[in-house]
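One chain comes next, on its own, written as structure tokens: the form predicted on its own.
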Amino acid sequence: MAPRALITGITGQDGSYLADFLLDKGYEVFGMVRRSSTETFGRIDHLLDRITFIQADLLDQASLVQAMEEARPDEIYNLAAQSFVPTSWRQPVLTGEFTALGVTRMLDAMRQVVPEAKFYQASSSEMFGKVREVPQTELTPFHPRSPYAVAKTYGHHLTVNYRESYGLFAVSGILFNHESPRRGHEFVTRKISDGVARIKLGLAKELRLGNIDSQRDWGYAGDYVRAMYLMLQQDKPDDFVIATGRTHSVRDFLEIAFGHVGLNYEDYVKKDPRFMRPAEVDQLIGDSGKAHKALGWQPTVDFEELVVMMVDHDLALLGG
């Protein structure tokens, strides 16, 4: 019988890549979706006839219990969250409900219905925030610097707590920034690749950004969902940092993206104070040594390849 996986956040970047990956491995995939006034299935249009959708909501405990009963999953991937950092200052309570308490509701529904299943929690490098050491490992203390990061930290600790208290197979992947052509337009990387394509095609004249000296450890989302899967194939549950171990600035991203289409970013990028964060995180750079050793995981797409992939995709999307 095919293994069964339940994915929350299946319509997002990571959920769509994970669904692709698990279907290729012969899984039966169940996708949890919220009822909303506008259905956003764009990233999984090509998979609609291969996924069983279940309506449920991280804010509604009863719906999660029903989802577990319907799917009877062997593996649960909790990727749903309010995941955009700037929004978390505007909507801190809602962010806490989805990104923190949503994890509690998921774990408790699992404990009640399918305690033998394996659970993956999407943790975030943003939890490190004001970093205590560089690079960051699984043992680096957290100092979250946004309501989003605080909520993710709660979800992370709660996953550990349910593992230790109830003996559940529950793991957290502390994933550093990971991008792709399926990234949402509100994220700086996709904003840049889309902006470059528009400027190159004469559809826009400038690109407005916040702090372009901000540095991140950026990888490819397709590589990172493979790490999620590998964590749930282990004999014992454990938490892992997933990162490339290399850091780049937004400025580096701009140089490669504009350079790829024969333009100089300095001619088009304008600094806009509206996009500055109230509290910036320091140098986020991850040490994935544990994942390399225990999971045999390695990234396959480097930074430059990622930027070019995103720009080429947006050029094609806009008709270039």
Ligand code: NAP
The other form holds:
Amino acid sequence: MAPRALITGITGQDGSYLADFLLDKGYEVFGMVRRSSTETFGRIDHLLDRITFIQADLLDQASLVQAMEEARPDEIYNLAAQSFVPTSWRQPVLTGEFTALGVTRMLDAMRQVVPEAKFYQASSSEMFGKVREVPQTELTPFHPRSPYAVAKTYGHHLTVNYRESYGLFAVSGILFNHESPRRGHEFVTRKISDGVARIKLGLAKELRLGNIDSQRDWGYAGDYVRAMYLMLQQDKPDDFVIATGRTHSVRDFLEIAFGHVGLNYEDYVKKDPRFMRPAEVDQLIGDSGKAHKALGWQPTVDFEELVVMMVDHDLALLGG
Ligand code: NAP
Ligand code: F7E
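The block above covers the form predicted on its own; next, return the form predicted together with the ligand.
In what comes next, the whole complex appears, and the chain from above leads the way.
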């Protein structure tokens, strides 16, 4: 019988790549979706007839229990969250409900209905925040810098706690930033690739950004969902850092993206205080040595390839 996977956040960037990946592997995929007045299936349009959708919400415990009962999953990937850092200052309580307590609700529903299943929690490099060491590993202490990061830190500890308290197969993947042509438009990489395409095609004149000196360890989402899957194929549950081991500034991203279409970013980028954050994460760089060894995981797309992939996609999307 085909293995069964339940994915929360299936309409998001990672959920869509993970659904592609697991369907290719022969899984039966169940996607948890919340009710909306307009459909949010853009990223999984090509998969609609291959996924079984279950309506549920991270805020509603009974709906999560029912989702577990309907899907009877072998593997649960908890990718749903309020994932945009700036929104977490505007809506800190809601962010805590989705991104922190949502993890408790999911783990408790699993414990009640399918305790033998395997659980993946989408943790984040944002937990390292004001970093205590460089590069960051599974042992680096956390210093979260936003309500989002605090909520993810709760979700991480809760996942470890449920593993230790109840013997569940529950793992936390500490993933550094990962991007793709399916990235949401508010995140800086997609905002830039879309902005470059618009400027090149004469649809926009400038691109307004916040702090372009911050540095991130950016990888490709397609590579990172493979790591999620590998973590659930191990004999023992364990936590892993997933990163490329290289860091770049937003400025580096701008140089390559504008350079790719023959433009200089300095002619178009305007600093806008609206996009500055009350507390910034200045530099992230991950050490995935443990994942390389135990999972055999390696990234396949480097930074320059990622930037070019995103710009070319947005040019094509806008008819360039
Ligand atoms: P994303 O594109 O923002 O997708 C978030 C998903 O969560 C969407 O499918 C959204 O559904 C769903 N969702 C939000 N609130 C929900 C609720 N109350 N009930 C049910 N579903 C809800 O995020 P992503 O980039 O794919 O990231 C996936 C996960 O990894 C997130 O937990 C994120 O915090 C974490 N993460 C991401 C990165 C990264 O660089 N991408 C790095 C580390 C960790 P709608 O379509 O209905 O809004
Ligand atoms: O910001 C700077 C901004 O919003 C990256 C999420 O997936 O990855 C993501 O969080 C950097 C920051 O991602 C703008 O200040 C400058 O330093 O693309 P971002 P993020 O905050 O790193 C982690 C791992 C997650 O877990 C999150 O869910 O870019 N920046 N100017 C800007 N950022 C945005 N969004 N917009 C700007 O105009």
